[in-house]
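The chain that follows stands alone, in the form predicted in complex with this ligand, written as structure tokens.
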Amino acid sequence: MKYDVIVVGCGVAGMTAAIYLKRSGLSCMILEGKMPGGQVVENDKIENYPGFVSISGSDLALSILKQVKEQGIPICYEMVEEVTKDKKVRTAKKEYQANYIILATGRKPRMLGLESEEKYRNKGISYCAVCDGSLYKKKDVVVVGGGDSALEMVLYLSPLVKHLTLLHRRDTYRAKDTTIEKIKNLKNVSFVTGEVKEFTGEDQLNGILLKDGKKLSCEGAFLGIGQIPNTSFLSSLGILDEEGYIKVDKDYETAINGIYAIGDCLKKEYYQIVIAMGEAASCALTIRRCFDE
């Protein structure tokens, strides 16, 4: 069957673009590689999504992946290895054919890129505090990072553990001041400043050895040291730039006529679940009027 258009990616952009694309009487369908939802789970409390004082990233993406299931959208959990300029789809099992594209593969948390940290990965070592944070209650944990991300981690894991290490490489953070300031107050919270050389341990982790020679003890460490786009599978298509983000023109079409992207994928000021999801509105309704000219 040719779908009118395929979505790669179920986060909060692919489902929204499919829930527009199905009620503008297109036929689409999702591709998605791991869980339905995207990043916006492992958020703990979500209080700047209009409508809800205050909603978990789960509960929010079950109901709009309840909402995409009513409208009676096929999802297929099948990992894309490859989009082809005449907007082929392959997957390790099939190949789909559509007219259009959407690319909303979103991002995934970079790495440190040490051995040990490979070695310790889900052996102490994680990249989500709502994920995994439960598993160190009343433990002495670090968090690594200095952004929105690190910080929020801190916020959330520090009423759950015995005490939190936030490691940062300067003494200066990127995250908002007033996330800065919460933080400032929590009483089992020290700031250190250095950087990893490698984690250490035997079978599980149990410190951090710093750069200049110091040592972090502890059975948890959390990473949260940026971002990277979901987006080598397209890297033959010529239309990521230097840093892996999909480039688009205002209508969120690449260089490649009928393939667009949107949300966390594409390189922005601001990654926010309501500037994904109107992303996803405007480039739905775009692709709709083409089906009309």
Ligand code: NAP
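Switch from the form predicted in complex with this ligand to the form predicted alone and print that structure.
Next up is only this chain, free of partner chains and other molecules.
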């Protein structure tokens, strides 16, 4: 069967796009290699999504997924191995054809790779200051990293927390000079040079053991060592930037006619659920207009 649109990725952006497409009268399907919801499922509490004082990421994802199913939109749980310029999508099981493709593959946090990191994920370890910062008001936290993403975390968190320690393996930082100067003037921020050996605690994180033997006490640790877009299977298309993010125009279309991209697989200033959903709605309505022209 040939679909009007194939959506690759069943995160909040992909599901939102599919809902808008189906409601506008287009046939569509979603291909997902893992589980619905994407990275939002990792959030224990979301407190900046309008309409909910607080909701878990998994509950939000399941609510959107229910709406997708009620619309009768098929979801095939198959890992996409290739997307071609003539709008074919290949998995290990099958080949699918569409008039248009929306790539909503998201991204994943770059991790330290420690066993203890997995243990305290969502139990004191976070990868998103904007998502989880409010959970650590008046508490002591550590931000790990030395690039723009880590230092932006510091700027966002410092007005919220009691004390913040910026932990970096070097005493120089890769962030913008203006950002570094701002942080040096913050009274509740201190700087420590070192590398994480292990995260410690009982049920919740309470500290970080460094490789030199020092111990940092904290109630939260924000890892700002970067994110990796889930786009490696698209490398042959020539639509990725040097970091692996998909390049699009103002209508979210790539350099290949009829192939669009939305959500966290795009390079942008802010990565938020409502922003990804807005991109999804705009992209779906743009494609709908293409059918009318």
